[in-house]
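The data below hold one chain only, encoded as structure tokens and taken in the form predicted alone.
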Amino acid sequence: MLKRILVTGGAGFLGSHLCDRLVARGHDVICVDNFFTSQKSNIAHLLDHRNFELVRHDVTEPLVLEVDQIFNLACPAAPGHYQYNPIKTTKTSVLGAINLLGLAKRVKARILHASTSEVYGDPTIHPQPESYRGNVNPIGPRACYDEGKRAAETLMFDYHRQNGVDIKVIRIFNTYGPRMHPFDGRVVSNFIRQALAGETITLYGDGSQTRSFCFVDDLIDGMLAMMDSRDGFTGPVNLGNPHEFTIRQLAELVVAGTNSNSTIEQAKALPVDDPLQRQPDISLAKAELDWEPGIELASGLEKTIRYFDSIDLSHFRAPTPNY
């Protein structure tokens, strides 16, 4: 059945990616965003189509709609970005939640709400599964986006119990692929367009903590089967690749990718509550979803790098002063 659905953040790397499929798949698509972080040229190809709209809009404002499905994707992901205006950043996480809900509480929408793998924190339990608590700072610098999630959730689920909204929480760990920002400070970024440019590829810390990349497409998969899961299945479901690398690893892959002379240097300290370890346990996606990602990486990298050398820089400027 054809839907009216609307998607927060529908300009981001991953809204973006969203709302093709959702596009394509025929459904009425109502892409709402700020231009804070996202590109314009993400969504271009979409404006001529008649089953796509485009609302310049914050999230911390109410939205009056009539939808079916909602997507909130809406908030910075990148630690320089979301560390930027971190006021703004935990407003946009709750206040968005806190609106979004109202709005699918009115209109009888699903909701899908894009939680974030940060709610573990650094964590001491390895891989993460779903009932784990996390160990978060909640006074430190990256606290703006862990600990917003993280009330976002809260409410997610007080929603639920106190209004019967039909919600879907997932928690994405890592993802790349094309239409990264290429200024978004993300180590796959860093490390594409220094190896690209013949530049030295710098390491946070000695290169030995480790993370879990998967790719878009992947992504977007377990989101959709997520929307689509049972109904009463409220999650939070972890997405992401469970196959684990240390951040040295992935410099290599990329130095090999694309052909660069590029040396690799520790060059920067660990920055404040930086994880040393990333993974999903992802044994509930499997069971409820039938999902687990397909895409390697160095295939997915290769995909990335070809989009990254296709683009020209300049039509690129940093959202924030970090990067």
Contents of the next structure:
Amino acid sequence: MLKRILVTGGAGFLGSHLCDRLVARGHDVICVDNFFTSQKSNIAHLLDHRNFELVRHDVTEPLVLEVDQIFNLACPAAPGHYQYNPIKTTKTSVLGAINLLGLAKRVKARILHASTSEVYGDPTIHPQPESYRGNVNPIGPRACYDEGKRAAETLMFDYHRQNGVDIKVIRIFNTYGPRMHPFDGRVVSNFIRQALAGETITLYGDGSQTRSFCFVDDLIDGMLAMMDSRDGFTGPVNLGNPHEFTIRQLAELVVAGTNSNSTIEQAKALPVDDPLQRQPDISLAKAELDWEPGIELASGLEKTIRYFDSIDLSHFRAPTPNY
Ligand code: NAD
Ligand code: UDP
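Show the form predicted together with uridine-5'-diphosphate (UDP), please, the one above being the form predicted alone.
Time for the whole complex; same chain goes first.
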């Protein structure tokens, strides 16, 4: 059945791909964004579409709409973006969740919240199942994001228990692909930008820390499957690619994939509280959503490199100086 669907953060990297998929399915899509870390170019191709509407709005302020479903993605996601104005980051997570949950409660909409693997902090259990309660430093530089997202999860479950709101919580692990902001400072965008320009690839620490990278198309499949999952299945559910790589391996793959002569060098020490390892346990997503990612890193990187090669960097405003 066709629905009226609100996507907050809909002009961002993941949000714009989600809007594409929802519009293609024929739904009426309302994209809400304050453009802190994105620009209209991500959704320019949708602006004239009869099923698509764009609202410039900050989710820390309440909003009044009539919708059937809400995807709450609004939040800066890259460390350099969320640490730029950490108080605003916590407000976006917490006040944003309260405002969107209030809306969901009023109009009886199903709400999916984009949480993160960062709720596990620097994990002491590997890979991370949803039952792991995490190892987050509550007063460190990443806390505005990690604790903000943890508080948003708390709010989701309290609105569910107290008010019967129909909630779905996903914990997204590192996802990459076309439309990542070229100056977001995240590892995939930094390395590809550097390799294409023949600049030094900047390893933080010795590059032995690990991440598991999921291509955006796989992630959106999982997100949609979660929104459509059976009544009563709230999550949280991990969504990510369980194939784990060291950051140095990623650098080598990017150099090979771009035919670059960039060298790979340690540029600075590992940032404070930077998790040493991260890999999702996706058994729950497989069992409940019949979902698992299918796109391997080398082939996802190829598509992402093609995208970065096609854009004009002078058209992108760096949201913060942290790249
Ligand atoms: P992104 O920065 O590209 O997108 C976030 C969007 O939210 C941007 O368009 C930004 O302008 C908007 N936004 C930020 N603050 C806002 C506010 N106060 N009001 C309205 N809009 C606001 O990042 P992304 O990678 O697309 O992440 C989307 C969501 O997924 C985030 O909630 C993020 O925490 C979560 N997530 C992403 C990843 C990943 O690897 N990409 C991993 C874990 C979780
Ligand atoms: N990183 C790096 N070089 C860079 C950017 C990031 O070595 O130019 C490292 C970073 O320290 C972390 C990993 O890559 O260990 C992933 O960083 P990212 O900011 O992409 O996301 P995170 O998973 O830390 O939120």
